[in-house]
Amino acid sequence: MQAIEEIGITSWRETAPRMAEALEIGKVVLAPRLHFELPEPERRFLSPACLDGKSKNVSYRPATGALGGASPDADRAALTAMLKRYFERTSALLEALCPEYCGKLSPGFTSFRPAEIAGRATSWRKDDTRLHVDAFPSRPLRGLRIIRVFSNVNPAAPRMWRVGDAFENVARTFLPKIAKASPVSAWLLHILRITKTRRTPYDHLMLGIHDAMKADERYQRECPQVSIAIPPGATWMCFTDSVPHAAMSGQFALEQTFYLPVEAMRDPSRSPLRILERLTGKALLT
């Protein structure tokens, strides 16, 4: 497996080539001499404390500015200044490194996670621990790709991922696993509002690989995969949607997501939403 693409940059808006192409054919991109520095001021919001004691993430929306998941404590305009901060060099980060993907992306949570992962108690659903592909329950996408950058600004420690198999081999493992899709279930959770827009068969099918892949626990020990230790201050980026990750340990590091249309791609054909249209036969956003 070669699932790590290194990339020697150093600046956020510093250019390498290829970058969306490694990035769908399901590479983790890594700048490990890419740093999101801290400046002194804001080296002491790397502590748990800075959370509000029931979420395990601050997050930042940059659409309307409003913070969440910060301690009443916490000096929320300055924590507000530096997930802000990061959402721009993000954005500068994708501009730079896939042109093709400019005035398409469009920008979901930033968060900061002060907490250590490993021995975080918690039920298998919700472990990220385990191999997985993004989905999100009260979220449909209808499609949208999920890419994501990371930073790690812990000064010490890495952040250890593990990186699955390809997505194709995925789904083929697990689409006979997951039941049919049901309009009346997906049309009921949409008026009771526990989904925010209607869920579509391709949505039901991304949440039902993320279940079975997590559930499954001789898969998680036996199936190709690859470990990579982050280095401290290291940046890297995937489509979370396709690249089966587990975070297994690791404290501090900076998340930004960004959702792309499956069109907006050089290649559509590579999204999970072609694929798994082309596994079952059927369209899969009706």
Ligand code: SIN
Contents of the next structure:
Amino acid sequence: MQAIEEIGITSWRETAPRMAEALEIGKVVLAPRLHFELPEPERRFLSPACLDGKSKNVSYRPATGALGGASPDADRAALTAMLKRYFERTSALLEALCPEYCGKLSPGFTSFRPAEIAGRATSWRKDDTRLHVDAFPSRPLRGLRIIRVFSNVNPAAPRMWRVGDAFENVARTFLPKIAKASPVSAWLLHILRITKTRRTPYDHLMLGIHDAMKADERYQRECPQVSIAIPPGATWMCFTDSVPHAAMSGQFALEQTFYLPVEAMRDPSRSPLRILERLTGKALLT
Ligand code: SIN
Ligand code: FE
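Show the same protein again, this time as the form predicted together with the ligand rather than the form predicted alone.
First the chain shown before, then all remaining chains and molecules of the complex.
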């Protein structure tokens, strides 16, 4: 299967046929000509100096308007306005491209990523230059799908990604290697407020797959994968909980996360939840 579905749209409200289907079967939808324009006063944010020195991203929470990760010296109101505009544009985009999800998506954080990826020092678990599917240690998703929209706002350099194998193949490879979940530890994590809600067996398996993929150097080198250069100005999106992805290099991207209930998919049997339930023979939202 082709990993990429390229579309020619140039505006945030333009439609294109069968986009939800393309996303659900595991494609990265790439719109090279859909630009998130930065007016002149916002170009000063194209620098890691707008970060607080601890965070790798500036984040914005659409539900509250709160900004995080920004330097106290940055123009916070203008940064907030840029991220809010990205949330609005990407919301309109998904409404136009995936009308079947209308009213069912809920927004997560918006992020601005002004740091160069290549050469950044991190632990293997946080290293997004290793192929992985997204799963969050502190936010159990209980089966909710993750759709992420990105725009490369670097005027000169591409963002280099790798895209890996179909989720079902990934799951078949790594499921046998994941230690059994302990209900006591799920309960403790919740009581100690390390997780926001109780971690379900689904969340345990997704985190296990995330970690096992990243830890396996040989898999990283030898698994089926393609490299893609996302050109300056392009916008792209995929279900990051099922499409293995790695960001190898690049600087200056915006990203918006959305969540979608499994039942709102055209074909819920393609969700990681249903695939893992089928492979394990167990209900995983207990
Ligand atoms: C990731 O989601 O793993 C990183 C993607 C990116 O920043 O391009
Ligand atoms: Fe990721």
